[in-house]
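In structure tokens, one chain follows: the form predicted on its own.
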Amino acid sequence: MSLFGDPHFAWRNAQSALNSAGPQAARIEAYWWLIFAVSALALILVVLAMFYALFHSRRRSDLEPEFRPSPKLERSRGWVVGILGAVTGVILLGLIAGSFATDQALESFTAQDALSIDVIGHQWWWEVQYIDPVPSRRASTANEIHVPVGRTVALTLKSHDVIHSFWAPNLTGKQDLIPGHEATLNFRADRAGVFRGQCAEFCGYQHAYMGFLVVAEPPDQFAAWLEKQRAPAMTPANPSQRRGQEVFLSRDCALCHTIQGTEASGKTAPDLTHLAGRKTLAAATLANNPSTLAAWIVDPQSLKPGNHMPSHLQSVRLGGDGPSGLLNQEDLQALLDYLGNLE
């Protein structure tokens, strides 16, 4: 069974630096295998030398310990040590040269005709903005980066609060996000798939659950997806969804979240304009389906403790819709119907 029940999350696309899907990750993978081969060979030689010494000493157990070897034997052993030291030095220099060549290849990766995307790290989620010279053609999403196969992507990385680190091992190396500074990272996906990424710099309580997905798809599918993201949210189609929109706009949801085409314009939490079209919730922590969405709304602290979304557990338990503005079961269901319509 693949992660979240989605066939795209099969092992072939799992988060792994040894399963490259782009030229930069392939460079890193090739260097990793070089280090692995050298290390494995060194381990084998050391183990063989150890067994040789053990069995050789058993066969010569009747001999007296050699406290003062002959000058000739000393010289021969010195040559052996010197040669082994020189070989070790050459190997280390080769690994350094390989590291330098890999870094140069990553830095020289061109960004001509690149797709420009801003990625902003928050505690503990990712804001994704698709840049366009025409402001009305820009699009925003969260925790999910769609890219076209075969086209270079130029990321501009920023942090909203503390140091984060962007790492999509199937596609490229790590890049830190430092508050007050912009960093850039270019990569290209050469095959379609859904690849998981992760914040790779400890950034607080929920650092381990600050993931994201990179969805690489054919150019025509990507173009259709991006055009859909530029559109405002879908209009409620029935009374329940209309009631859910009212619930969303009249409570604290609209203070933090944005839904294009409505009065909700909060900037401190993920844009929910096309929430229903995403694969996961809570920064790739939960599958995006009605049951997990309901659990997240009611009590997000039980699923991702310390996150900045307030809990509505007490509201749902108490019910009612009086002066306290509590969220009852009917309002919760209407809210789920509305959010489930935002594709």
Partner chain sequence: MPGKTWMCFPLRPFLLSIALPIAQPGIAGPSQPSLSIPTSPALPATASEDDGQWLMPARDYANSRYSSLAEINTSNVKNLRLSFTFSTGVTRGHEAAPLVTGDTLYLVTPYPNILYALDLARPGAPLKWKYEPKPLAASQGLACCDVVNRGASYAYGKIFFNTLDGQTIAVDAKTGKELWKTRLGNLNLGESVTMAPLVVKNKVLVGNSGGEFGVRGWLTALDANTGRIAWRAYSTGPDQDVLIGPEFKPFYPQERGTDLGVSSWPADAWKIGGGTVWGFVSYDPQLDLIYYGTANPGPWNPELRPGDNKWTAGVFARDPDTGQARWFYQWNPHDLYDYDGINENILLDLPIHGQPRKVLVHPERNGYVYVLDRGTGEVLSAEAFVHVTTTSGVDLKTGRTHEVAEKQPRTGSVVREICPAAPGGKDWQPSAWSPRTGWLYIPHQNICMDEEGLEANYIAGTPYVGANVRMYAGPGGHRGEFTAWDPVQAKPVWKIKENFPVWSGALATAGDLVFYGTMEGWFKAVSARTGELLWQFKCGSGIIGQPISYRGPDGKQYVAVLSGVGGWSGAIVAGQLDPRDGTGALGFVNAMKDLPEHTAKGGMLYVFALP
Given for the second form:
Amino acid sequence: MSLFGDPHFAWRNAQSALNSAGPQAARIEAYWWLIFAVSALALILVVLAMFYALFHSRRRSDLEPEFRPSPKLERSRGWVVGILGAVTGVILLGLIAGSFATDQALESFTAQDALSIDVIGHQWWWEVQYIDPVPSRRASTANEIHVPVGRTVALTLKSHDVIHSFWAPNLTGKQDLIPGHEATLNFRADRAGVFRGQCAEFCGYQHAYMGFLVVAEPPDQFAAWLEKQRAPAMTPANPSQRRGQEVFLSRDCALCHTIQGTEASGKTAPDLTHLAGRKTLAAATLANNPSTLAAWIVDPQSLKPGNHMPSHLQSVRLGGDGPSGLLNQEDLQALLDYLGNLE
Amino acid sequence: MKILRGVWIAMLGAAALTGCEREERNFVEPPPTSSAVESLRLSDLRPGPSSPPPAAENSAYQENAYAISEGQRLFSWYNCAGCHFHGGGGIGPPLMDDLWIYGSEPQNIHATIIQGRPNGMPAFGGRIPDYQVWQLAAYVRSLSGLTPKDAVPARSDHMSNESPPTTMEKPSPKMTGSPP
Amino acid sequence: MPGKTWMCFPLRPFLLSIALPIAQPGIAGPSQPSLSIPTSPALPATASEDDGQWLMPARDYANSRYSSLAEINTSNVKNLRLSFTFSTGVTRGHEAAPLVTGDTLYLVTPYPNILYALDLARPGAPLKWKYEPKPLAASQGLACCDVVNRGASYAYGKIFFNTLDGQTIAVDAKTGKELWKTRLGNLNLGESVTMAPLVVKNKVLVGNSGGEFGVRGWLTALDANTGRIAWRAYSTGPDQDVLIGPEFKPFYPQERGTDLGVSSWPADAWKIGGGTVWGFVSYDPQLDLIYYGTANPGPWNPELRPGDNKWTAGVFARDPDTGQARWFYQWNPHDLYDYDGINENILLDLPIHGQPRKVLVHPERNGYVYVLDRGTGEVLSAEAFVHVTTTSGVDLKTGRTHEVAEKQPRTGSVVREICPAAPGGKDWQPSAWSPRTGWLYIPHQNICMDEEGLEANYIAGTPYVGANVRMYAGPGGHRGEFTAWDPVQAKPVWKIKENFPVWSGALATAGDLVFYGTMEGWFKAVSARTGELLWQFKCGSGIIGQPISYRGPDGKQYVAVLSGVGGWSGAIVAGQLDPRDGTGALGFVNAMKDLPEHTAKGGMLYVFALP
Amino acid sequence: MSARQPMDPTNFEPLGHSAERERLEQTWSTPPGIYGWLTTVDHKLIGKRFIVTAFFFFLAGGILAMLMRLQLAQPDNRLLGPDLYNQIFTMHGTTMMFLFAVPIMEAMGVYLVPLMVGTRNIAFPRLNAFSYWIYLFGGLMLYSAFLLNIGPDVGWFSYVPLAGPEYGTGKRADFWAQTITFTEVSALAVAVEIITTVFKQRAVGMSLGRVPLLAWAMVVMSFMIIFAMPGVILASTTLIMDRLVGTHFFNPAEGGDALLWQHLFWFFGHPEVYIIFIPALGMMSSIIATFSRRPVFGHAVMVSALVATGVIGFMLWVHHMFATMVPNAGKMFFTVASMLIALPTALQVYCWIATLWTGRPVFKTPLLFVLAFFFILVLGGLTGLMLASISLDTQVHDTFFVVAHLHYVLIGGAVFPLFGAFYYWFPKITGRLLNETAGRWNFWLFFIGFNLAFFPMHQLGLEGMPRRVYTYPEAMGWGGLNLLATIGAGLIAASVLVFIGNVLWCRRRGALVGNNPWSAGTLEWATTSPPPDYNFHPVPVVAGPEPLWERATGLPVVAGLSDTTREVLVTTLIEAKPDHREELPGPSLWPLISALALAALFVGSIFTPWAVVWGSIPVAAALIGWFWPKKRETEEEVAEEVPP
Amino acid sequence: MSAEPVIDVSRLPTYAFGKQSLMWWGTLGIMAIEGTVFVLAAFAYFYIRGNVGSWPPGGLKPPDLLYGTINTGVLLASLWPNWWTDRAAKARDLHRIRIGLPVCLAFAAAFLVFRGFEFAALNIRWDTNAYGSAVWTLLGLHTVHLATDAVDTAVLAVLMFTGPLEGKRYADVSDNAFYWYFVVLIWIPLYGVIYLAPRLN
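Alt. form predicted in complex with its partner chain, vs. the form predicted on its own above:
Now the complete complex, all chains and molecules, led by this one.
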């Protein structure tokens, strides 16, 4: 996907367990380095011991098998093996203790004033709901989770169809979303930044491109963002945008998508009320700009085969005639104009 | 060993005739095929000399497991299930019986979805891509057993099993209607 | 046992009366054994006191469905004979009540909503005229529960009725000439109209249907002369739209606040949140208030609409002139089970805890008979009249039901044995009240359900439900009941079990008889005091209509009812549904699989009289 | 070593055509021609067939792996779409686990165990034939389905609801479930045979303490199969019932639970790893002992470690589910068990090092593969410790880190020893040696290719690359390491080609090296290479764990076994004292017929549940035919009968 | 030949009973497999149970006790003829075997008939919910075992009347009884799971 060449989206360390941005990931990372060091040492010692054994054994050309090794030698080597076994046991116990300590630390990262967010996994995108005691102040978005820096976030994870797994490695470990169960996941971002996450449990055709972003920003910036998400979509400002809205409402778009403030209230696809404010399209797969948006609307099936966004390739090609004609070139242009301004 | 190999090849050959297309997953939209719609008949009664029946088009959809399951998904996404439920009907007529008001051919169903029908069926023309309409038609036909059984999904996980719960006692046959 | 109950109170003081504007002094006398009850409302245009008429489906503003005609009584009812019949030519569910004024009987059919006038003065009641409004055929796709119509109203020499496609039409009662018609509903948003209008103070009150289609409910007042809209009160949204102003003084604190119709919904959800008004409207001329229930919030799946979902599934008291709300009480805040609050509100004066109170009695879908103070909206009592598993009673302090957590519908999980089911302990089928016994006669059902919440996708003009439902008979295995209920003691007096839901209205007469019909097609007369079956007649199709009684031009008492099975419960017959799919017709098919073995489609008026 | 005939302690060289030998030949031989091919019950023929078939599936799985590596070689690649890729990775996993790894380990057992314990055939030889057929039919069915585009596409773990009726479209998952059923039946039958053979058919004198480590490993494997496979039996059966007859085991809407699948599957799935790994440990011990020229250090410790691994192997399954909502207290138990299972393996590694240390190592290709084990398996085991930690696992679970880990464990812990075993036992099976130079090419290409292919995946996983993705965005920066991995995979392919060439060449032209080319100590080398149909004549008696080392000039033997019937000696469980003689059945078509009938039932049940009903009739008929004795044979039998 | 014969086994018997024989061990292996299947199926049952508040879920009626209890009685009673036949087999008494096996078969047949009623008395269908699926599977599994063992017994019985007979067949009769003990033994906990567990809350 060459559309992705934009340097803004170089995410090399934005989805890495070794680049922690919060206390949870940091604790795990610390344990990782401990176990890594112990393991590396153990491996080196075993391989060295093997070589030592090979080259310090009694290499003889004589192949007469020694079926009753000398008891004395056996006993002394027995001690070595026994001591090594005991040492191994002690190290293992140490690692277990370290593991438990890490688990305990992660368990204890809870906060009273946690920000509650519902994340619902769909094939193959993420629905995000910001919870508020007043129902009308809830905000809904998709594939992009904004969180305030320094405040614990409590995610409630649900699946709409198959098993997914929520994984933003810079922030914390993964948690499965299993239909019929509700899971929770707490994390905190300690520094601002854009982090990427991805579905980690195989979930069908577009498992590979089921990504999302976590945008950690200063609390006031976050508050402003959240307030904006609560507002309905902007009203079309010029004829082209008006036409675009009409296209959106009168064609297949509105059957699945919601734009708040309009009649479009489809629930099976991501909420597009503030689409233009998002950094990516198609579940953190494409950079959000007019050309990718156009490509995504016209031919989503070749970008992400098997996904649930209908293809408009034929109708655009045929100029929007006939029963399948949902979009023609002008419609598309107007639609892009409209969607591109849904800040 | 040769015999086995032969048997295997024969099996493959036989299965290839039925299997391959049935499980094909076509994600790319094929060209629209709506031209067939106009020539369709809705009645068995024909004046004049007899003519051959129209050949069913789009068998790629009609016998394809993926198309049928996509149709099943769309059937609920586009709220078809809101009126027709899981085929038993309610606001709209039942789809799992063998009574077809506007014809049971894929083209008939395609036309019904696209054009709508006067007694309450909305027209989805211009609102659903053509290939999805064919997928829906395939699923609708599968409800009444018009598609091969091995291409049809067993059931949906969502309360489509027919079995009645045995919770409550069976209705007693004698119901006098008089006070106890 | 029920028989004994009434025997215990042979000399029960008749403190009870129907609240009426021109209540005669006689009824105030507490110990007066025989009552002469004025049963006709004062309609400014007719000002008729004639008992023999039936001018609105519920007979009077109080919604009593009580006829003071006593010619047919418990001893002679066995001689009741068919007098004449009339075929409507329509075979969908006939839920309407015929009207009688003077020597004409009017009836409105289900879609295509033909209005017939029959001449009662001539033998066999031949057709006088008919009016065909030709509603849009597409509206049939918007009727959740068959293409029914619940009747017309007569006032000022006009017949007012609604069509399925959302028109209100006034027709000259004498000539059948159309006077005006106003389109109120938008088909493409899923709006339809099935209710019977009520005419109050020169206003025609009409509400919409379509709670299963994501419409926004309203009640509209039209000028009876011109058909122009006088006011419209929405059931959701900002106070301005709901006509909530300074006069709004609900009894319970949870109904107080600004723009609760917005804030108790997720953003924008109130625009497609239901709360339609498709039941019967009542009117108290003394307090000068109209009362009506608002239907369920949409979609059914409650997880998709967190919050109390004001002002759905409750009852409004409004000023008929301005439409301004006076009070509101929510039967089912954040309704979990499609418990529409539209059931009839019967306005009575009853002694509650020894005190005479002006009350509103309401057998609610959630399974309780509520008695409210109709001046304030305070709940005075609420007791279950059916098997209830969804709640464990009503808290009279807060007015809220105690919900049973494990019966709450959940997305992606089937919850079993929800009793009562979505049609409730009682659906639209109206009860009758007899001042002679002081009891309410409630036709209702005994149905439970399994429900699974689903993601609901809103597409304008298509259903917006978000639930799979499968219904079945409740405890005992019978699906219908006919209950005589004492609202003062708040308990049942007697019950009749019926195989199928009793989906017809009830009629009480001064002859101590109660009439109702069954879905098999039996039209029954039972003793108002004991429930004993005294007479029955098998009609051509199942009965879901509202029986009436009138005095013919010949001075005899007649009883009339429409037969023609259908409605939500009878959709399996009317719509020829497939019984293999238990979720068909919103789950009602599962409970009615055997109905096609008992009855077939039909559409016929039956009129009975003594020989 | 090939020239060292004098060292050969074998004392069973055919000495002319004695009448007795001829009778034995006649009694035990497989009928000629295709009929014989279809009816044989000789464990060596069936074992070879098993090995070759499993190796073919290994190649098929390897080709699929190469396709995956090609697809992943560069970001946003369009070589294979998600549909084909999903089928391919599912087929790869299913093939490698169910059609290659377990069957080939059992195949080695079927071939070697009777020879190692000194008996003439495996217990229940017809069942053995049947288990091969059913395995073959299962594999053919799966690959036929795959070639017809009905290949399963929901992963070798088939998690519901993706594999359930609602999301598992078409018949793909049904084919997967039935493949599992086929291999279960086969594996369980072989497990019962191996246990019975080792417990009851050992050579006189081979008390439990003298049983070779490989036979021990096979017994532990068989026990694990017996207790683990039922988990997946139940899982695959309930899955297909959910899909075909509307049960609700995994449907949360009706009270089922998707997690139940994971419990059942991993209750089998984790022991499965040890089912594959434990026989490899046995092979390691055999090879190390022979090439160190001494018995394995700490025989008792080794046996205890095998048994301990087998037992603890059943207490780990939840560590595959740390990212689910299993309660934390429960998870901690599994952390402890998962870490502690490292201990028995560590002890075995120490013992082997001690063996090498105190022995006199001889560097031959088999030993090279064994030495690679010390690096690869130990590395895989150490990453396994990381996965045992709940919190760390939530980071690396379902990423390429796990892909790296499991390949280090399974390839390092099973395939490397297996290749060593091929080189080691090839002369036993064919009488010829594999080419040593080619062997070294084979080894080094494999070793380097393997580490190139899989080591970078650790890094990829930590950098956030989930597994089972058909492609990845370029911006993620995973392209370089993936390309490296693909190059490594290419080297592995080259290595396997070298091996195939070596086998094909040496099968006919390899050096003839006599009966015991490595002068090994265990009983399988106590007969000719390749062994005669009747394995041993006469049947040996042993007095130690390495009998061929202890008695340089011939073993004591047993006399009095019938040479006109297929008689074997049954010995006592602990001390292997002679107990009675039992006649094993001869060649028969019934196992094949039964397998065909059962295969028809299994395949039919994919399409209709009624296949179970009508299919059971031919199955029952075939089994009755199988069981029903022949009059003539019975009469012969009765003539020689000695009642207890 | 340099081999020195140290043992002559020609006097050893050519077949054996019980745990001496190969078939006994094979049968034991099968029993271990099947026992594990039952244990895991019961695990699945209780796992599903752990997910819901009340059991059986949604106020369903537990299975009726009558036929299950009758069947338990039949099964326990059938132990005696099997034991009797087993002893006859070990004594190589063909006459008694010819009496015993048909009696065993009659018990199995009776059992299977009652089993049909048991399914009807479960008060639930397999496709109603997960609880239904679990009990049907448990009962179905056991029925499959019974049915196969009944066929097994029938074939053996016919063989005992028609021949050809050899000593080994007595061991087969004995092993058949051994397997029947397993089928009976496994039923007792199953009876608890299917019939009693829904009654204990």
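We call the rigid core the largest set of C-alpha positions that still match within 1.5 Å between the two forms. Residue numbers count along the first chain shown, from 1. As the structure is a prediction and not an experimental result, all values here were calculated from the model.
Asks: Indicate whether residue 51 shows a C-alpha shift of 2 Å or more between the two forms, with the rigid core used for the fit.
Replies: Residue 51 C-alpha, core-superposed: shift of 2 Å or more.
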